[in-house]
Amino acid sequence: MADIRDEAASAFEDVFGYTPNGIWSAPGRVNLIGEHTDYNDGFVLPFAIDRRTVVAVGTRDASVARVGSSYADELVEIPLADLNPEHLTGWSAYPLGVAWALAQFGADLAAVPGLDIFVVSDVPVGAGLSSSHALECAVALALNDLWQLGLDRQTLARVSQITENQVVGAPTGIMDQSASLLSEKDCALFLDCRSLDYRIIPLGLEAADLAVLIIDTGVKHEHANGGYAERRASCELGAKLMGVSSLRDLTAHDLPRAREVLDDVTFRRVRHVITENQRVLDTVAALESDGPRAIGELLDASHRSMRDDFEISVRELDLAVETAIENGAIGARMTGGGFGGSALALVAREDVSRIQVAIDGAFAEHALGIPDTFVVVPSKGAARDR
């Protein structure tokens, strides 16, 4: 972390010619279990990871925002008064969209100082680890401080969600932002996406000598594109036809009626959400009563549901999960929105290298690109670092 913070501060001075007011960072996240339940008012269980997006931010007299990053050559500049979804495109829509969204929560863009922002990140892009939300949350925390807005972290999560929904055009829920802002070390965040009540759940991975291995398949996904939106539309249709406000209101007892009322595709989408909500509750209960070694079958069942009912897996994700399980993983599943990205495997720490080798071999045998595999550590949420 020290290196990436130093890189952001140094690059800021090189680009903008002065020392930033501060350095803020926010983590990517892994969703342990609870996929596509968030926008259905359901339950999720993510945790923040030790991969972070760092923003160096300075204020200036001119009412202009300038944004640069280590992964894009251009420096984007726009008057604060011109910030609106129609004018924001490309990667800069994420940080600039946050500034626009903060105006919906009381920031007066005609009165606040202008901004210079430089972004550096080691959260993999397109891997299902929520790189976009890490950027949004880091910027939201920084601007909340510098503009003295006094917003709490749950409100900042809403700011990030509005940025995704109304600026970026991705119909995401509120899980990723909440994980990035609220997580604690060696814990997961049990979040009720309807009430936004949350509870910190100790994972105990270190004490159990376990690790979470991420398998980034290299298959890129785009949440703003069709697959994600189609699944959300199916869920909304299913809720409407079942006469409820959201799928959160249904349980396994409603599945026989759902099979009669819904077409096959909509039924399977609904079944995934209903059973996934229950799996989240069961995982929390297992963690609290028996510890992390007790959740393997729940992880495996979650992947099968996403593969067969929600149909958001791809062959690379299936291969990663199958290979990890065949080589001794306690449990494994794809994680994130699907259609690419990453899988996670809960493994004994002593087995990490062996499982990595097995996965590389399996991908080579199937003539697929070798994935990037690495261990992530459940970590603290967004913070001001300097």
Ligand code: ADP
Second form
Amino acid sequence: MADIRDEAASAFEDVFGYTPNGIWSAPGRVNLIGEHTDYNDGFVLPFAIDRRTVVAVGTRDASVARVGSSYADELVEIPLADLNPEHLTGWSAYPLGVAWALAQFGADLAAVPGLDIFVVSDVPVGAGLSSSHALECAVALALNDLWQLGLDRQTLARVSQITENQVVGAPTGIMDQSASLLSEKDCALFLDCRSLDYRIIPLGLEAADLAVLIIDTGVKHEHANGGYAERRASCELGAKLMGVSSLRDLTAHDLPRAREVLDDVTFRRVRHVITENQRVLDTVAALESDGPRAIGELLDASHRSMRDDFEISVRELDLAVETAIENGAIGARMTGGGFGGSALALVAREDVSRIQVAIDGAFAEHALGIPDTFVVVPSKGAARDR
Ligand code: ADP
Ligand code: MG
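Can you now output the form predicted together with ligand ADP? The one shown was the form predicted on its own.
What follows is the whole complex; the chain from before opens it.
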């Protein structure tokens, strides 16, 4: 971590020729449980991970914004007057879109000084760990400080969501930004996506000698975006036919009626959301009463529900989950939007390398590309580092 902070500071000086005003960072995230519940006004339980995006930021007397990144070759320069969705494209739309979104919360873009940003990150891009939100949240926190906006972290999460929705054009919810901004070390964030109330839930992984292993299958299905939109549409239809404003308003008691009212596919989509919301609540209760070893079956059940009812898993994710469980994982499930991406397994620390080897072996046996497997540590959220 100290390394990428140093890297960001010295790259900033090389590129822009002066010392940055400060260094801020924000982490990527993993969702422990609660999948496709966010846009149904339901519950999620993500945590921030020990991979962060660092931004060195400086202001100076100028009328342009400039942004560079170790991830991109180009240095982007744009007049401050052009900081709006029409002019922001490519990767720089993420950091500079935040500046535009902040104008909706009191920033006066006609009055701010010239802005320079250099980005260095160890959050893998496109691996489902939310590198995009890590970048937005780091910039949002930095500009909130430098422009003295005094916004709280829940508002900064909204700023990041507005950036994704209105500048980048990605229909994301509020979970990832909230995890990046609000998380604490060795804890998960229990978030109610309707009220936006949240609670920090100790995970106790350290004390229990447990680790979370991520298995990044590297699979990215072309129909992922279409599939996501289709699932959202099914959920909306299910809610409408059941006479509620969102599936959040239904519980297991409503399942018999749902079975009568809905066609089979819509019923199974709805059943996933209803049972997944309950599993999040049960996971929080189990963590609080019995600790992390008690949540394995809930993780496994979540995976089965996504595989059979929501139908968003793929062969590689099923193989990763099955292999982890067969080799002693406490629980495992695919995580993220589905149709590819990563699975997570809760494992005893001493079993990590054995399970990694077993997964490599299983994928080789099925002639599938070997996944990238690595441990993530629940970590503190965004911060000013210098
Ligand atoms: P993820 O699941 O990692 O968030 P996205 O497709 O949502 O995947 O976001 C990835 C995009 O975010 C990249 O293509 C790039 O445009 C931008 N991005 C992420 N990290 C960086 C970085 N360190 N520097 C520049 N751009 C970045
Ligand atoms: Mg993203």
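Only the largest set of C-alpha atoms that superpose within 1.5 Å between the two forms is called the rigid core. These figures come from a predicted structure and were not determined experimentally. Positions refer to the first chain, counted from 1.
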{"item": "CA of residue 256, rigid core aligned, shift of 2 Å or more between these two forms", "value": "yes"}
{"item": "Post core alignment: residue 158 C-alpha displaced by 2 Å or more between these two forms", "value": "no"}
{"item": "After fitting the core, residue 266 CA displacement of 2 Å or more between these two forms", "value": "yes"}
